[in-house]
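Read the single chain below, which is given as structure tokens and is the form predicted alone.
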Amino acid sequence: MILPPHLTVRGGHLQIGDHDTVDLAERFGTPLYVTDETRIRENFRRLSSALTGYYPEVRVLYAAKANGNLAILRVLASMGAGADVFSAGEVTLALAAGMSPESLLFNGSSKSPSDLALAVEKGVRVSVDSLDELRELDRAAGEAGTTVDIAFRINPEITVPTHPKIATGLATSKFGIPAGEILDAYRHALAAEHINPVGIHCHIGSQILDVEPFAREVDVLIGVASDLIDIGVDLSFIDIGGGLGIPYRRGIDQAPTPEDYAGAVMPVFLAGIRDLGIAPELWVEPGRWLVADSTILLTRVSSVKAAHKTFANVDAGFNLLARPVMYDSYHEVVAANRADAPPEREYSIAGPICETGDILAEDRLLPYIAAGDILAVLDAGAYGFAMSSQYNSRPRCAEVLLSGENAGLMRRAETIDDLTATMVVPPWQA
């Protein structure tokens, strides 16, 4: 197995940064998400540098949905990142982390009136997804006596090589306005009293392992930009979204690097804006690429059972990591306390949830595993805790942040009392 550079093996134990994962499991308990702050910073610098090497006016908006922990948002805010936000909660967290309102873009296909009112109140730009939304936003801004900067989200009708549930630029997607109808939407925005159209926005999907669709997307946006200029839109930014994938199967997945990504999209972007005679900011919305490999999920083996296959039953299930059951996603697994031992047999890593599909990893060749051992599920920083739940009335686990020699909670584990904290007794049961 090929480990990312911040994961090493010392004394038979898996290390993350400067820390022994077995020690972390004993100190904080399991299940446990562990994130290396240094790795996030390295990833941000690399991606940002790859893009700004071509063009200085690049703004990185972290896709907060990937991992919305406040501590992680604070790390990225300190690096100069803004955020692609998808809810009132994400707006509030991003602002609390120190991100400025003008560095946020409120995205989403079904924003409520209260969502839009919050964007108006906080001065956050909005990626508008429908004419109904445009009208409601204009009304909210009018009531507040202000004007709101917007983009429309464009559906470019581009097929991408990823799981269909995370391909967001398809003709059949719920997101965005078809490119053929976008000019009419901008005409409505120009006519609105409290709306200022200043950008265009697109996002074609997630976990994309080929840079060619991104180049096609930029080409579509440049064509739209040309038409928008003709009708009087003054573009201050072009947002090409995120979606750059990572190699969950290192040594097997052929994942593009940030340099590959920049080499594909930046020449198309630069040639396009040069021909149009404009100099907008380029906005990008990475999520997975920034945080996925920064984090592992530590889980303890409760029992080993030989049936039609050998199951290693662990204390983390799809209540904590939903990707395998939702998308048939693959995550590498390391026996953290036997990290230098040779593989001996195949195990399927099964969680405690009352569902047959609660398998975190299937048929993995691992060292001998016994009850009490600690397993590490790799690349769990994106859409891990962020998609967790309390299914089967299981409290969610703690999250720990590492920074050099420091290790501390960035989210405490929930308790049984937390499960009932928002429940109330109906009057007729009192």
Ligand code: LLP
Second form
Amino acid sequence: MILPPHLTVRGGHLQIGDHDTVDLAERFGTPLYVTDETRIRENFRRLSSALTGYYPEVRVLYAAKANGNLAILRVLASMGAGADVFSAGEVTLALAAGMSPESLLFNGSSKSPSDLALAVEKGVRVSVDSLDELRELDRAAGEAGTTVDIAFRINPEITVPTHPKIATGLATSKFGIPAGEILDAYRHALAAEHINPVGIHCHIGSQILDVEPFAREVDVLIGVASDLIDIGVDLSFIDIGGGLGIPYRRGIDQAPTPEDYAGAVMPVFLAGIRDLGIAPELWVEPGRWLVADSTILLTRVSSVKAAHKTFANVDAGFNLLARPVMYDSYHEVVAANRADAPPEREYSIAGPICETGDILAEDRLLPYIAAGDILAVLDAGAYGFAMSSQYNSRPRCAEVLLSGENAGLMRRAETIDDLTATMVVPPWQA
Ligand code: LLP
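Write the structure block of the form predicted in complex with the ligand for the protein whose form predicted alone appears above.
What follows is the entire complex, opening with the chain shown before.
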């Protein structure tokens, strides 16, 4: 396994940034999400400069669903990021983190009237996903006496090499307006009194380890842009979404770099807009690539059991990291307090949830492991805590942020009292 540069081994312990993971586990308890802020900053700089090297008018909208902690949003806001927001909660958090309304795009295939009213009230642009939504947004903007800038989300009907649950641009996907109907949708938008169509939006899927589908996507969008110019749409942005994957199998997965990504999409984009004689902003919506590798999940071994396999039973399960169970995802596991010990045997890392499928990692060759040891699950910063639950009435764990020599909570652990905090005694039980 090849560790990313912010993860190192010192004195037999895994370090993240300047910090010893075993000390962090002792100090803050386990399970524990630990994020290295410096790594997020490096990732942002790298992705953003790979793109702006080709074209200055690039806007990076961080996909807030990947990790919506306010502290993370603040870090990205301070770097100049906007956000792809998918709910009233994400709009509110992004604004609270200091992002400006114009740097957000409110996405989603099922926004409620109150979501749309919030976008109107805050002055956030909307990626519209259906004609019903367009009508409701026009009504909401009219009621507020204003006009809303929108894009339509296009379904480009592009197959991508990723898990089917996270391929979003397939013809069968619930997202977007089919490419064949998109012009008609823009005609409706042009005719609507309180709607100003200014952009095109697309997102083809997530954890994509090949850049070619992104280039094809941009090609489709340029074709649509050409048709839109013909019907009188004045395009100020083209948003190509997120989706760049990371090498979860460290040293094995061949993942494109941001430079590969930019090298594939930018020439198509630049040639396209030059031919059309327009200069819209290019928007991208990376989530995973910015935050996934910044974070590890520390979990303590409760017991080791030799059954038909050797199970290392740990205190974090799919309540805290749903990806392995949901998408058969692979996350590397490091024995944090024996990080330079030789491999001993294969262990399956099993969570505490009452389901057979609650396995974080299958058959991993690891050093000798005993109860009390600390394991680190890598690349847990995207769709990790963000998808956690209280299943089996387990309070969620804490999240720690590291910045240089600083280490501090960015979310406290929930308590048993938190489990009942929103429960109400029905009147007849009182
Ligand atoms: N833009 C839109 C409209 C999206 O729906 C998404 C992700 C992104 C951007 C960011 O995609 P990224 O750069 O992170 O690939 N829970 C799954 C991933 C779901 C992705 C949902 N949409 C996972 O754990 O793999």
